[in-house]
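Consider the single chain below, provided in structure tokens and representing the form predicted on its own.
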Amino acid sequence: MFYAKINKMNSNKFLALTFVFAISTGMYAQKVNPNKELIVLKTKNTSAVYAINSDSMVYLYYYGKRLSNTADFVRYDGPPVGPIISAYSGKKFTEPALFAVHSNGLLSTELKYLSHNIKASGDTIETVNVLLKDKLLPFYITVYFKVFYNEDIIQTWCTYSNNEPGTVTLKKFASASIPVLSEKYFLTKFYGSWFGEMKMEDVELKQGITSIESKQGVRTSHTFNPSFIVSLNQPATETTGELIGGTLAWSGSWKLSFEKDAEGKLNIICGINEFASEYPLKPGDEFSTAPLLFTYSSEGKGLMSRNFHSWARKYGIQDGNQLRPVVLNSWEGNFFEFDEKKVIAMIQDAATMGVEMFVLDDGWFGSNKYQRDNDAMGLGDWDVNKKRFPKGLDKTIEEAKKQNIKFGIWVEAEMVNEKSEVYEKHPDWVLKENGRPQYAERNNYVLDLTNPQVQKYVFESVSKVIVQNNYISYVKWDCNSPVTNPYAPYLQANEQQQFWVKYIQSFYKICDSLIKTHPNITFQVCASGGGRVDYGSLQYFHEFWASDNTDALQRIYIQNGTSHFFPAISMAAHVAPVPNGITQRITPLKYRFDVSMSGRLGIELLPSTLKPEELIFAKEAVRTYKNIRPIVQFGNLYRLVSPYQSSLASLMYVTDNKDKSVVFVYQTQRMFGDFYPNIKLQGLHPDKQYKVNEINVDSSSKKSFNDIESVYSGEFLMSQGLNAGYWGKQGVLSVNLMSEFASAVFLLEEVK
């Protein structure tokens, strides 16, 4: 059964027109059961209503604003918007969520209500189980929603089970459809690859079937993101308008479809990707899909994030509510250029300038034959690199224990490279088709995660490198590679095809043993960059590595789209070595601090390098986040200035008793006679007084005007707020971004 730890999805309110449209074209003559419960799903804000028609099926309602009252849905005889799951019937000829051959070879499937039962965890947390079954055939589904009541998500999902005399093959096999009726739908999709993730792109949904997708197996976000917002009647601003915001939990290949349809209905269809994936369902087995998780505001997308935000510190990745440490890791600093000496003098620095964890990134391990010298050679051995560590770790370790900083480790658990010891004596453990020419990306064989003795491996050479260097508290796991060869040598023929959810499935399944075994290990997911950014391996990781891309200019467009989905605590953010080792772009070392203390503040370059000025300001730029790290990892974030709309953008994060805020400010691009109008503020107390300073003001080469008594009420910084195009002598209020690559970052504290 698929490891699903993370479940829910919300309730929406874009249904006030919806019942007047469905009604004058007539759809769906079906009048709700009198006999029948509702269904209903509640939140603190929203209502989603379900009910059980004469024809013995459940559909969507309404779905938006919280209803005090939900009684009348038992009498209205309207039609509804759509079904609770659409399957392949012959009747309707829409994109379905499932198609199954059956195991007569009957190609529909006509779904029936049987029960329902609902499960209260504690005071805010309820699941409830929706029991559906073939009119003809003993095929169940089973669809799940777990609704979380303080942060307006619902997280659904299928169960599908065969109890036929033969095998069902579920040629498609979707987590969920979410009918929608609007006038217009408007969506918000996230794309890019490698050094480009989480770009945004809005587009008007016309008829037909938009869809984005991922195929590259063992990575999720590269290409596109498995998330989407679709806006409703006109596009979504940060503040206003209706929206429905979903992201899935899964991290291998997925598909998300948006089909309008004639009659003007948009059904949102979401899972696992039924590309080269058939799955069979022998008699007696059962199938859960991947988690999607969905909200539903009313007040644009600024709410959809919190929501998401505050769902994900409490239950969708590991400690949502430990702080995480200020990092330094050493690949840029170093990339493969580095022995025990560098490395402890790298840590010397790291503590001198207020570091907390110091990460040992690709290069360190390695067996006799194959030392880890670049990126062709040694992964998958993993021992001590003597050529670099002669005595192995234990002087490192020693060295970060004299100087108080913790130790993390990089590993690369899922591949091998061909000249590897282990590939050597176990090439059969390698994806492979033979026959075909082998195909390496960055030199990197994928392991077949299928085979047990495999995850074996993974999790025996992970725990081996923790517990033989019992310091080490936090582990780096990357991910360089699709599958590029797609055969898993474990499988038999006819199962190749079930490769894809099975990986992936033991992907977690090792993941979860992991952090089972090692509870006091912080994990961090990465994969060529952002290519893991999904709340499926966020289930077993403290954070994700955003992107390779660490030029800060790159990194504030990656970043906003990012924080869509993802929370502030979850996003490594690094100040790296300029000229960027990807754009050659040379940007000041307060501008690349002030985009990356935005969120898990880390560094990613060799402190030596720093001139002495330098050094003082990353040293006082780091002992400044530690002050706004808990406003940063556990406030509610508020996006003022999109860098999409602007020259300028602007962020902000306030604590959940609005007594304290940090507000971000970066020019993105320097245009003489641009207009920067004043950025208003959001998220404060109208009626509290807040003292405002600007901080990390590097003093080499601009004047602090924190002499300036500065106290506002709530009220006037969110009507009047922020001028960041000021030419004249500076105040509180008011600050020059006028210059290349300037930036400013203010904190804001009740007075009392």
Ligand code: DGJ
Given for the second form:
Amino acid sequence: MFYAKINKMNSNKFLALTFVFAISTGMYAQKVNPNKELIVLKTKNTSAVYAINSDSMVYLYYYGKRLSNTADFVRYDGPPVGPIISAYSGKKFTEPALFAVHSNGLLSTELKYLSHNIKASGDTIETVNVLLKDKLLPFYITVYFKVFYNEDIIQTWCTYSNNEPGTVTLKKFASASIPVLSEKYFLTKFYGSWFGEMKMEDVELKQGITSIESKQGVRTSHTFNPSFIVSLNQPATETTGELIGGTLAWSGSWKLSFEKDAEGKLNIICGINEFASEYPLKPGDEFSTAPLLFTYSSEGKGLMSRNFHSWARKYGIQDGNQLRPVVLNSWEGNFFEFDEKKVIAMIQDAATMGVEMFVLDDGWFGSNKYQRDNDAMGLGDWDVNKKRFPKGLDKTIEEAKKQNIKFGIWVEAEMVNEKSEVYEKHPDWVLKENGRPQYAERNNYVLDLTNPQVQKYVFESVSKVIVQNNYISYVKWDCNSPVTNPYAPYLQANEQQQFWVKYIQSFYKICDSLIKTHPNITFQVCASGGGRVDYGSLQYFHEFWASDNTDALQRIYIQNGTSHFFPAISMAAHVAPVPNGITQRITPLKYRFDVSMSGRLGIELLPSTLKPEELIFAKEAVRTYKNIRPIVQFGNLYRLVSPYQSSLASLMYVTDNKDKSVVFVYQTQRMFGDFYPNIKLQGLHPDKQYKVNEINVDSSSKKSFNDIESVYSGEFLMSQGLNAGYWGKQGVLSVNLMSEFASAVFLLEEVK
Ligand code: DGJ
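Switching forms now, from the form predicted on its own to the form predicted in complex with the named molecule, please provide the structure.
First the chain shown before, then all remaining chains and molecules of the complex.
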């Protein structure tokens, strides 16, 4: 249900479903007025009020702060904000969610309400289905809302069903349209590139359409992330302002459009990108769209993020209630320069540092003919690289067992090199436009996942890696090329436009089989860094690699942007070597740890390159992280000062019962003349007393907070705050972070 699918549906089943909907309408609807029946979605803090109008269509009247009583909407005769879903209708010329060419050639769709149904699953989740039909033709749309009461999150998607005598072609098939009415609208976009993901930009939406999209097929989120914030009336801050935040759960090409129409209304349309992707529905076929997750906040972006995070930990990612291990990943320490001896030494060093999981990245595999010596060969051949590991991985894994450290492995199963045995045997398994040059990004050809034989190969390859090396407990799933040469040999010529959707459906199918077959494996999704950071992937994965950029300074920005929708527990953040491979920047080891410790901590360097004092610090930092890990990974995030606003950036996590908190403060680049107001903490209990300690100190830290009895009330810490931009002597709640790349971490513990 969570991913798009095409299903054959016979018409009897369809009629039966309609009947069930009709019956259930009577059971659940608040029939106050026959002309204005309401459908109300309620969460702890929000309400959405839809009403069935006298023209038999369903409209949104209200979405915002929770209303205690919605009955007045029955009598209210003002205009609605907009339809529950917008279809191109022949009288409305703004961007629709649905544009279908019907079997008789009609280009318009005019919808009417048939029925709705509300189903509770447990105490806190309700699914509302609203069945609509074209007024003339047997073409149906069911709009679904899954309402997560405690988290204030609504998941919406729809199915388009064709019961016409001939094929209906979906030219545009978005998941949702959310109509909004306010005086002004401000869009926060999340954009970037490889090495620079999740930058943020705020723009006022003026009349016309603003769209952001990906056409890359498998890179969902490098250029733009499929997430948005629309602030109403004025730009929202972290703590103030009304907004709607949303994120599309789809790992392929997508599009989000924001159209301010002539009446000043905004229509937000989110879904799979229709570019080069029209979809034919034969009689009896049904198409389910990708889910959109959205929330409303009247208290700014911080609350919005916390809504998404608590939803994600519970429903959106794999095992969101289980702490993640500290990882040592081999990539940036070795790249392709390693052998068994070096890896074994890394495992031993990792264990000494207190690391819990060693991940062997790219380069460990190949075939007899093509060993993976570099990125131009071996991809697709999933035997162990005999040059590096002459007797297989057994000895390496034995060492991991001996050191009591878990073992993870890298795969890139959706792609192959031209120099691979699998490609030589099956040249028709890759996307290929006969007669045109074959493009390869990073020497990769993209496999035709629409082909069931290829799906089997991918599943079996990864399964084999896991089973043959039966100690593996973590798989990093990489994907280093966008879709190039978009022609799937398995599909017919007239089916090629369906490729984009079918590829992602197949990817999800493979992931689903893998997590079911190997339920104890932790899966990381990666696509040249942050190319696939979306809740479509994350339903099968535990975490993502936020960026290939591991420069601590830039990570502050990337992680800040990413944190708007994705929780710390899912955000892998690794301490890398200096000078940084990409930026050449040299930052202190403490700074790198302090930045990584605000996410899922990992290390990605050769421990043997650390100086003895650095090794001691790293070991202690890992120990410190384990202590604060539950606060970071399960806690509630407050972004205190944005790196975009001040060179002194800060964030904190607070436990649910507000007994513990961790505060991170980072100096980015202070310019002379920059002065900093106190950082006021958030989310604490005003009446609780907290002991404040600086933790993760190194020789450069002054340990000012440890030297004195620093116990303060939550109220004091939230109103007076701490001063981190203090030139003078450090003292009570004052710490000098005035120099570039200075940082501090504070642990707050309730004193009872
Ligand atoms: C891209 C990933 O983002 C990196 O972390 C690393 O796994 C390389 N691929 C390996 O080729």
